[in-house]
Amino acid sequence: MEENSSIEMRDAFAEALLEIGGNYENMIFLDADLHTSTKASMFKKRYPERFYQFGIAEQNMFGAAAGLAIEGFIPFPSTFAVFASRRALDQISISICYANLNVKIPGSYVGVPTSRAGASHNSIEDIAIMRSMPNIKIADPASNNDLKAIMRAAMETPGPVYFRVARYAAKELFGSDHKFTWGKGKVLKEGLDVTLLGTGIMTAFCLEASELLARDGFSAEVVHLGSIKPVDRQCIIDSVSKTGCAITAENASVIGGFGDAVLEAVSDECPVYLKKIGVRDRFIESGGMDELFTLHQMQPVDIANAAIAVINSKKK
């Protein structure tokens, strides 16, 4: 496993962004007043033409992307995913989702990295909440070259995508040409005894994991499933039913979202030993970024302790 990026996730979307309005000319930008934040900067400074500010008004701004949609256009309206999936939900449901229109958003600063914003910012509900709503599809990336894929093939999707940006310098796992496809996941790392099913920046925390438990004698699986919904739920089955255990971690809560959708998947095929890692039923305080993932017990460290734990439930 490489170093962390030297660039976080949002400096890569940036960098997407600009390949992709290069490549698509009815792309669009929408902005609800933090495109210095997202980075999306970038963007206004290379397209001014196809550059919206919408301000502090983000059911506005939803609502104009489903307008947008509809006349051709490729929108994408960014904001706060805390704003995405709270603030504008009914926007999202009704006006995009609903008439399954073709709008890409990204919702960035997700889950703990985002520990100096406050509760107001800190968006861990996003998964749940926006996995919920029928026609839209969810990714959540390890790195910065699984999220460019991701946008890759959210511009060659027909209908509402939602895709999370963490504000983090994420290890890269892939190659830049790696290819996203919704539905599949990949195996990172075989083993025997446990899986540790990551999505997100959680990958990498699972990889280190698995390293920890190989120096206890432990021999881990470690699948990597950035298609959140649809979820590829054969993936998953087929590496249970093979260790008879198996780990979810994601930046998120674990109320609804990612590990809820392993858990449909492994309870309908092969029931197994299943622990979730990540922001248990609280708000998530101001603080340290390291010092919150070890608050909430989703360190490396705790992934592989639960692994632990689960493979003991096995072999009792």
The other form holds:
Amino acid sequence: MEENSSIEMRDAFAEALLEIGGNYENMIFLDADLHTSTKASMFKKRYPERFYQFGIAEQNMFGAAAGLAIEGFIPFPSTFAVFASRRALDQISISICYANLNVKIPGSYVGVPTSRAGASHNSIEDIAIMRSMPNIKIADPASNNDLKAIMRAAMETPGPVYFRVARYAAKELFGSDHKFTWGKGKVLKEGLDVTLLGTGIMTAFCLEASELLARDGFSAEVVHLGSIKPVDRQCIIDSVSKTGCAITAENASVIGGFGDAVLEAVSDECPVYLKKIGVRDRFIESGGMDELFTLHQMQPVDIANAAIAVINSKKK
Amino acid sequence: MELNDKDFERLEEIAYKIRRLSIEMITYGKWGHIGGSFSMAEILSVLYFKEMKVFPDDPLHESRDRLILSKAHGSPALYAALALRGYYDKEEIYRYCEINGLEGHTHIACVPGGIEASGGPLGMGLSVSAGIALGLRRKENPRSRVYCILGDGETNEGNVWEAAMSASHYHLDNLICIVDYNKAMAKGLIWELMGIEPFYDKWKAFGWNVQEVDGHNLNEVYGALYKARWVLANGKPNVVIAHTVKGKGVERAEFNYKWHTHAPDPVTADAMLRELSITYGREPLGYSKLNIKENKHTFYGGE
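Given the form predicted alone, state the structure of the form predicted together with the partner chain.
Now the full complex is given, and it begins with the chain already shown.
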């Protein structure tokens, strides 16, 4: 099923919005002057009466989303992930999460590949921020079909959901019949020497890393954990208790995010050598996509090198 | 529009009881905001006992009017009004600030349909209210109104003005905002800390119908709310700027920001309640739990 998709993830987002909009009449979309970037413009065109423009005022948009959810609607307040997680955090925390309202929050333009906009627009802290709030569920899709499955699951799950949407095309790892379940990971490749745990588009990088490792004679198990909160503790424990060491890979800061969610499970039940791949404690600068992944040591080769390091630690 | 004598007396009695119950629950609960509860006693009395259509026996009834307390720390006064209106037994107020009781700041899960949203951080309630008003529009519910009580201090927050802009953009004339303009914030008087004037002009400039009243004058409050609901259906959201006195009703708390967050000890509460009853021309009546052991506790709050 692995093939290079030429469809950008934001276009898949728009396709899923149309599908959901057709299935749920009470689903509505709220925008903060970014609908042509996020591609929600397609939803606006199809369902103009269900599209609300809030201008450049994210705090108000998320507050209004809470009000609309109180009245029984399922709002998608949409903006870039940086603004959702930073500018409107208080509203998301108290008006939405504390009240446990049925609001679905897409965080667009996540992580490293976000255009050349620089630090202000590359969301690296959203996983850590969102993960720290009670009641909310968090998912980071590996590919377009994963994103669509996550959005369908979000509609079937009462309560607040935050899901990440990358801007660019990602390698398709799943079929169109792919299902997403909260708190369930997926073993994409079995192995014995090390577990590579990926979320979001980094799962594809883990698969590439496993091929590099195979050339060096190492057998890597690759697990995709699209559901970051709740995270599949059992799947993690089962794999790392077999391999004895692990790498986590996320398209975000390594502080407080996906890697730490894995570490919490591992340190509770099955401590092993583990290294986290992701953005180190620094902001992302303007630059090209590939060169940024290289600069931040998040390429498949970096994952493979980190894997060899933990395998060696294990052997000592 | 004026209240008849019977209604006036009834609403005055309710405002008195809202203040009494607020002191009772703040003292027993060991935490709370007397100043901001007292300043809106008349506003809540008129809303819950004259102006708003509510169904305490069926609190989530679709055609109810909704009230959002953006200044969520004024919860004692709202909990008192809901108890008096029959949403729950009056004894419930003694579970204020207790685990599984009534939350210190209003929380939607505590009283479904009575408390419509969760709050605490200031400046957020008007956005939620605008969302509800928009939702009522989508549901083609023309009857229900959304009332939002804002504190004056929280209009320092930019979020309030984002909400004001959007309510006017979406022509939400089913939204009625009441500002409890009690002139004092947590640590000082509003013009010392961050002035909000010219306040009337600000709302006007944001495209709202603006009325200004004495927030302790039942007739004026009722008149403005009646006008906002029935007369001014002109496609603009409504704001009633209610000039009030923080701590109104007990001299030591009036205009005194030191009573913004402050739970009185039982003896002080007793004196405050006696003073309150005398102010209202009643027989002196003190704190109902003065001699109860649980009152021996550490008090929080103050400066």
